[in-house]
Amino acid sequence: MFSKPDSTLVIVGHGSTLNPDSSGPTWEHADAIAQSGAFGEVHCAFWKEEPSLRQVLHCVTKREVYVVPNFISEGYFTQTVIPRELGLDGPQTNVAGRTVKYCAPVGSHARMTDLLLKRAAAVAPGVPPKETSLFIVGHGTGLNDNSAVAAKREVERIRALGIFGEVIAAYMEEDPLIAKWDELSTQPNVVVVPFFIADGLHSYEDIPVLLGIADSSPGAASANAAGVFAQNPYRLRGRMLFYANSIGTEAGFAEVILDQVAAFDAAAA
């Protein structure tokens, strides 16, 4: 059983000033890990919410601290923002008398493939995979070339399994754009899985509009009991479209966070 009673776990999320649901999964995974007793203490920290990245180490009482980014990609935030805000200069840094160990983001874990397949199957039960186009949707950004790497990696892994008629990576802000899903796909059924941490601003408000399943932002998920997910399938542009919850809402993410800590220790041994 995973046990580090003399260590602190800090789970870092993006957070949002525009959508109250952005930090939800990070808090939920932190609570699950705290209840398991795996660490002496568990904290959350965010870029856009409180407690902030610059505050969190002042809340820590243990001398050994593991930091796990609850982010999908190894991009701008995990490589630039988090290290800068926490004062890290490598995988292990001494900060104010504490040893801070910086782990890989959850999105780089090999288990992502299984979680994506599970989510795709759950949103479209009974739909023949060979007659389905599966979209893995990422953000994409010009700030860091690695932003789209995670989605591309998962698409390659799933495509190699030969389960679906086609598997496609698409993005909000770079080509190929998810707004052109009907031009990018050929199958009669389309399953869209957002490769995001939360059902927040992008996956719940922006992508439905880009897909054409909503004319305008439906608002926060927590304020809409039915929501865009309850209306599956969508008959749109001559296809049957199924829109899934963001992958980061899977309960299995708590285990992935612990796995990333174990992987850090294994690499350092």
Given for the second form:
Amino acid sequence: MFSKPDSTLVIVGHGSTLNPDSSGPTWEHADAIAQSGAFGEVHCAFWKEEPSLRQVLHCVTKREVYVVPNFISEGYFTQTVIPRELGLDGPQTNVAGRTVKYCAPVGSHARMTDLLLKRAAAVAPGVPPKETSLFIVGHGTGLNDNSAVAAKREVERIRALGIFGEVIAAYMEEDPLIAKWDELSTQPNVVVVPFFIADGLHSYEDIPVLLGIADSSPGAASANAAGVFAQNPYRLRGRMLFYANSIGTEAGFAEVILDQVAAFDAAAA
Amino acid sequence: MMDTNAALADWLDKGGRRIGQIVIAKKNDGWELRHADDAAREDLHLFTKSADARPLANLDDAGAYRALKTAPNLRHGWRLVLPDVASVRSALDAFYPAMIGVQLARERGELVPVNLRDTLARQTGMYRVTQRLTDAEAQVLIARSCCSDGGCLKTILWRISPELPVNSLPAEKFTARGGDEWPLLCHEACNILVAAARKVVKGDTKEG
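Switch over from the form predicted alone to the form predicted in complex with its partner chain, please.
In what comes next, the whole complex appears, and the chain from above leads the way.
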């Protein structure tokens, strides 16, 4: 049992000024960890919401603080924004009398592979994996968030397990485009798992439109956000398509957050 | 390190009864929070868990998302009855994130206001362009975004630069509440203001 009663855990999310769904999973993981009693206290902090990264350390009452980014990939936010806003200069920084330990983001944890497999199985129960093309969808483009790298890494890991007929990385804004899912895949069943930290505009609206399972008029899909997942399976382009929630809504992320704290301690030992 | 719950209990014991748009009342079975506008209403929907605070805080009366929890648009029509100070603290952390911790840091002398120029100078990526915001643009932007009647209820503790205070808002905007009212403090421009500054610099006149 993980027990750090004299330490604070701060989970950092991106947040959104547009909808509460972006920060929702981060709060849920924080609540789960707080209820487990694993830490003396648990806080969240966000780039786009409050508590902000500039406020959160004022809320901390313990001298030892573990910061875990609830982000899919190492990149601009984990390497530039979060350290800058929290005043960190390395893995461990003294900030106003507190020892702040900066952990790796959740998305880089090896357990992501299991969570993706679990999500894929849950969204398409009873569907033979060998007759299924599994898509892991990242954002892509020059956001410097390395999300494409993270998606490719997971695809290689899952492919090596030999469970699915095929496993494919695809992106919203760079090749291979998820919009061409039917050209990229060959199996009769298609499972699509967004490799995002939260459900939001990308998973409610953008990807469904690219898949062809939602109307492309702005707001049409997000007006019925949960509906896009409730209507599985979709029969189109001669295939059976199953569309999953973003991987970050998986409850197992709370354990991954704790694992990243343990990994920090192991590396520091 | 301080005990946040003890500090809040001390304030409540001394008669603390208001934070932002919320009034707090001592009840036989604990504490009750409600919108100050609803003080006399008897038709309020009852909630009894501190976890109810976050969904209550997330949407305004029209069901629109409240990205800024200190915006003066807290929804009406509810009352939240909680058994103890710890659950009051948890609820207030959802209604007004970080505001308890920030005030306690101020009381300890640890809260260092950061002037707007320093905040903008630190920005990278898409927000680096905010460094081109002029002082005149900053005054107009702050008046529009941070005003208490429609923008944000926080008290501004920072200046535009060491030489230049914000002079586009009334003096009370810079004086922290006290006594029976817990102060909502802004020690540094938030990302919402920085994002709005980017729009000004980029000449984007769209609302939002």
